[in-house]
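One chain comes next, on its own, written as structure tokens: the form predicted alone.
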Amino acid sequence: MDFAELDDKRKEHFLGGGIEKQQEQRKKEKMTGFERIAILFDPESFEEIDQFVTHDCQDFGMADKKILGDGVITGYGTIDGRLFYSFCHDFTVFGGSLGLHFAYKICKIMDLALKQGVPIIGINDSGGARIQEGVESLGGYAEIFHRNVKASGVIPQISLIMGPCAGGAVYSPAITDFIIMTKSAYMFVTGPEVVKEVTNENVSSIELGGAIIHNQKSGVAHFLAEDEIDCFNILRKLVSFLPSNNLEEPPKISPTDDPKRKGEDLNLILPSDSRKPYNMDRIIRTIVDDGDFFEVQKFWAKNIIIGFARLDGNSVGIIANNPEVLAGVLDINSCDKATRFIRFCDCFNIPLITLVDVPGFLPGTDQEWGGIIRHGAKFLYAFSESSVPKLTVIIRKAYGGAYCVMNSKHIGGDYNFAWPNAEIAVMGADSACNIIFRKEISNSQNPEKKRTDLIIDYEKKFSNPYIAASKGYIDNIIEPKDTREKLISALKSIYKKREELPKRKHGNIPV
């Protein structure tokens, strides 16, 4: 048999848009598509599919510009021994623009991933729709979006943005579960030229939709990578916490940390003044295995902290108020941030750990007019709907409606603990006494002393954790140093939890 033609075509395919185009890509400090695939997957594990596909566009001279693979590399391979499907835009071919057959290649991979129950990773570096193919390219995008929705909650979907991602192209990554952006990448619906024409704003691509913008301001992205190598490292860390599909348990590793290890520092971490901040990240790292906490959306809505960790080798998702930012208050963005994370963990059987220190919802016209009621309801809905094991520790404050929302016993918390100095009340004792005892305080000969006495009495009667514990709303009051041990023990007792929701097509979350 003659294999010469096959060898020639393979060599042609690996050149993509040609050596010059590949060199241009490297000059921008960007890898070629094949170089990215080689780093993403374990050595020699990647199997390419559809490497000989080409477009069939005949207009605008495209009939003479057929390149094998049509600008996207698709296939499967292993990452740390686990199977993943992937597609990777090749910017050297028509600027990575999406045409009909380009889209069909991606759709085929997505269909295979869904059938097999395997995560899919998309590497995005594209100029957008292939204009020469007109509406066919738009239809191709829509086919991909439709599959993103079908796969949502069934297999993890992760998008790596390593270059431009503009126009309709942004909606596929936006539907996926996580977006990792390199610092040189950007995403936007309308580019700087259109913005200039419509709003008269002068803005660069990076200023409009760069990685820092989407990590700090919009909340579109979940991780900020220094470069492409860092991007792949973040990806590998992320997938280590995730199951391959919604029917599997998350990966469990052999623990190297003592499940009964005490966190002695936690007994001293809270300031004597309950209005002063402290480092919630330090509490998280003291509790979890080996101090290893993988934070998600670190730079956006920093008044709440979310991320992955392990307890005795088990993957868990953590949601914690951050008293160092806005006193840990809940606002529109923090509610959205936590809601999506809760729903992801619930989709993929990852238990939830909630650490509470929340003085309430952020007041003000901006929040009320922006729909804090709707966004807070989303947060409440997500916790209440989730059926994974849910553990809560009230670290310090749990006031008002925010107490209810932060995985309280009333909305389905399985085990709810509190530290001894926790304050569980409709509002803080200061504010409550100012309202209830306004006349008594003002008519007193020593208003300040009267106010102090009333606050102390109110705290004893209404806001200390023993009141909630006496009603069964708190399962146990624990020493801070025992938090890790108690959480691990509780998780073991509830890890196989099975809870069926009422039969329905889907709920109507207040989006």
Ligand code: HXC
Given for the second form:
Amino acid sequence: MDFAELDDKRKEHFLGGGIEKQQEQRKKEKMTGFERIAILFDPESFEEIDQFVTHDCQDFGMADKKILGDGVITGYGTIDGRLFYSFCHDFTVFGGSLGLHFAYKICKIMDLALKQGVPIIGINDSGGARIQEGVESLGGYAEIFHRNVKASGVIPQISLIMGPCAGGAVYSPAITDFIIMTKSAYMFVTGPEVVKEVTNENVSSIELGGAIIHNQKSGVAHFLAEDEIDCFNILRKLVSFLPSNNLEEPPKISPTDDPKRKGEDLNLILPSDSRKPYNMDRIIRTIVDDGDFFEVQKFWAKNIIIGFARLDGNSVGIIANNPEVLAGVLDINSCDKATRFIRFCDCFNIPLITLVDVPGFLPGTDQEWGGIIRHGAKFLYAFSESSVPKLTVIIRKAYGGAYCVMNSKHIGGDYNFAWPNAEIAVMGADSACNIIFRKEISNSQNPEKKRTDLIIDYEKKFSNPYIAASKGYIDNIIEPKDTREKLISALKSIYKKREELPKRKHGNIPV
Ligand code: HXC
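Right, and the form predicted together with ligand HXC of this protein, after the form predicted alone?
First the chain shown before, then all remaining chains and molecules of the complex.
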């Protein structure tokens, strides 16, 4: 048997685009594809397939430039002992650009991952469609997009962006569940040259679509990684919360934190003036196991907080209003952010914990003209449609439509708790009295005193949790310090929940 040929070919494959190209990659502080795979997967666990694939393009001198593997590394391996499929662009080969056979390699492992029910991790570092291959490379992309959609909600799909990601190439990562970007990476549909031509704006690639932009402004990315090692660490942490597919439960770890641990600080955390902010992150970390909260999209739409944590070893998704930003009001971006997160958790059997302190929806032409109605409806729809266990704690305010939206009992909350000072009302006492007692106040001898008396009276009557509790809309009013214990107990009692929606092709969520 001729092992020498196999050996030679393997060596050739592992050289990718050659030593010079690998050095160029390192000069840009980027790893090569093979180095990335070696760091991401458990030692010696990665099995590569299709090492010998090449393109069959004959044009533009490409017939003489065939590189084994064609610029993408595909295969499977384990991360912390769990199986994952992965593809990794090799920028040293034609700038990681995607041709037809390159695309087919990716499609092959996407099909295998879907059949087996295993998450897929895409490592992106590419100049986009391989220009020499023309429409074949466009078709290759579209085949990938189509598979991304088929796999959506069946297996988790995660994209790491570690270099350029331009043109239509952005749409595969955009369909996947999470995008982690390194600081030097960028994503855009049209690059700086086209932008200059069309709009006369001067921007660099990073200014247009760098990791900071997509983490802070556009909401396209979910995590910002300092460098490539950080990117892999974020990925490892993320997948630790997720099941491998929609038919599995999320991994349960042996809890190291007492399920009955009290959070004494929480009894004192709310300021006496209910218009003053406080730190919701502290509440979350006090409640969850070991104070370990893994925040998602932490730099975008900061008026809502989303992320993963564990309660007594079980993965949960947390959605919490953030009183420190815009008083925790709901706006277009916060609705979008929470909606996608709720739907992800619902796809993958991750229970939802909602912590409410919301004064309502953000008023103004900006929001109304931007379609806050549509975006708020989407948020409401997502909670309402989700069938995982859903627990809510009203921490402070739950006003108006936002009360309904934030996983109220009426839209399917399984357990709805409130802290004793919760204000559940159609609107704040000030605004309510100005509307319903306008005449009484203006006709009074002392309008200011009358107004204050009416507000106090209204607050006593309506801005408390007892009326909602008397109607069963709130299952229990709990002391803040007991929140962790109550949530863990409630979650245990509903963890195996199964709820069927009416049979249909799919609903029509207002997007
Ligand atoms: C073929 C490509 C390529 C591409 C880069 N290369 N992009 N080859 N098709 N799309 C090659 C370069 O010719 C070069 O080859 C090598 O990769 C490295 O590229 P450099 O330019 O030297 O690297 P760098 O300076 O780091 O710049 C990287 C880059 C730039 C920013 C990505 O290469 C670039 O702008 N490329 C074109 C990007 C683009 O417009 N792509 C098409 C997008 S449209 P040599 O032999 O010199 O080493 C698209 C449509 C998809 O993708 C639609 C899907 C539906």
